[in-house]
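Consider the single chain below, provided in structure tokens and representing the form predicted on its own.
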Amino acid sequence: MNDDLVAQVRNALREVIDPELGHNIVDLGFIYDITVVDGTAHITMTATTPGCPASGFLKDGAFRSASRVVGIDSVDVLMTFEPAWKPSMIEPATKALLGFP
């Protein structure tokens, strides 16, 4: 695995900007791992519900932003919903901006 470009994908992935919550999804705690081997990247995430209609959009944006890292060939995105997401999973600096306690 690449450390450096695992750290190039969660800095691109921070573009992808949830539509309700108004923050990026690595900071809302949406993405549970991020791995690169062979030059594709694997990107594990969720969104805040199974039903949440924003989650089509994300996991797209999520490939897209994964796909102009520099290195990486291919993208694949899994989309699940365990663990279930909670507003603990939020970054505290985003948490204090959304007044979650």
The other form holds:
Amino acid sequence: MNDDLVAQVRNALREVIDPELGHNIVDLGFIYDITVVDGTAHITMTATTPGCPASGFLKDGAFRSASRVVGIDSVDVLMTFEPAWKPSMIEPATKALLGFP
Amino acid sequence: MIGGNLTKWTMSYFAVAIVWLIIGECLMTIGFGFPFAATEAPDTLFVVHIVCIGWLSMAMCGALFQFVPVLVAKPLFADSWQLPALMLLTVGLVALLGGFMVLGGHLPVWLWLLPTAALLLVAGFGLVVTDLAITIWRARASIGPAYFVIAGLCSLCATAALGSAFAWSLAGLGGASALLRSGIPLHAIAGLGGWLTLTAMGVSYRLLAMFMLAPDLDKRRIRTTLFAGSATIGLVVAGGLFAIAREIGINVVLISAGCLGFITLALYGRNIISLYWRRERAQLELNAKMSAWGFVSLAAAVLLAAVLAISGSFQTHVEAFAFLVAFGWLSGLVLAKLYKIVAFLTWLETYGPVLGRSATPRVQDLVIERRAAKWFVAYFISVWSGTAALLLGQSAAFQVAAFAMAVATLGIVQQLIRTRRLADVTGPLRLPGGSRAPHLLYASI
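Now that you have shown the form predicted on its own, what about the form predicted in complex with its partner chain?
After this comes the whole thing, all chains and molecules, with the earlier chain placed first.
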């Protein structure tokens, strides 16, 4: 049940795209961790660079999309830059689409 | 704060800056100022200050209000200072231009205009410098791109102080005649080389790394370049003032600073090449390609300065060198970055609030690079042609080049307006539910 909710939250987060790279934040490797405890989704995520003006919007977007999952009562999003995001964290298929080595 | 904020007035700074740029280009087209007047003639100073304060400084201030928080990952110290600063700078510049009109005999002898302009500009730049400096200081950032901004802001203070001394002296209110006689190179180098170039260097490191997904540069490399650049401007200002005070001539200081400046730009060039070389994004966007043309213009300006200095003709052709620095390097880089920044900020303002609620376009969907590219190409070719015309003493050809620059600038501006109006985003993605079309001249936040 819990794994199912985590999967649903992960899927919901695919609605959020990084405006620069144009792909969703899950496939880009921005989502470091998702746990669901007592109906609360805890999401640990990052962005390409600290201080990026988009990072606040990405965090809010993750909050909104996860909040819409049935069975999730509240959402807690933590934005972190430890460890720093690297292009190697991108899913291979997305990396190929982006033309990254 | 981890994420940066959108600043309300950055677009307004950009809009005001672009208007001044087009005015400056039109004046050059009709033959106002150099090469139809002497370098130090009031008409030339009129155009020079439109370009340096109206266009370059306004655009730089607008960009810094948005990107210093990105450089230090902290919010701006005082958001509410941006609009008063913009108004003070605009009124101050108009007063300064009025002062030059007085000196040129185009207006009655209202000499009070010059000191008034100095006070207004110092107040406007004072707000900018204080806001940005406190923002950086509070972030306790380690040495990096933000320190270039600090060095640029210190240079801006020196430029403004020297300019104020000139203004008071020209109005007959100060006794800085020796400074007025010999200090203009210090004012110009502190402004173009210190404030505008050092700041552009710092911002370009961060923006290029951010938009090309290049790994941040090694801190030692940044530190070495920063020290060399700061030492260059420090030597020009402090050494120059000392030489003027002792009446020993400033040529030795300028030649020494030129050598140090050459080293600085060589180090910077190496760093920029490294950023392009190590980028993750294989496909370069138009802004990165056109920024590279700006860097090529800087390299060409350095080469030109070296050749002119070796051949002993630098003094004769200093205007061509300054033109290439102002329009090829600084304006080229600023226009290229504006093309990206306007799209990026417009996206954040329009689609950021609905992220996770509706499907949204990408930043790149707000622009059509193929259409903008031809205007950028026309711009750089006309700048390089204008430089050649100045070197060859062909005034009419320079006017043609200035006209071509103005047309190309208008073409680029039209693309910026289309971006701001979301004109190239089609279908339901253009304004998904809950989003609002952005205002052309400021951010609705």
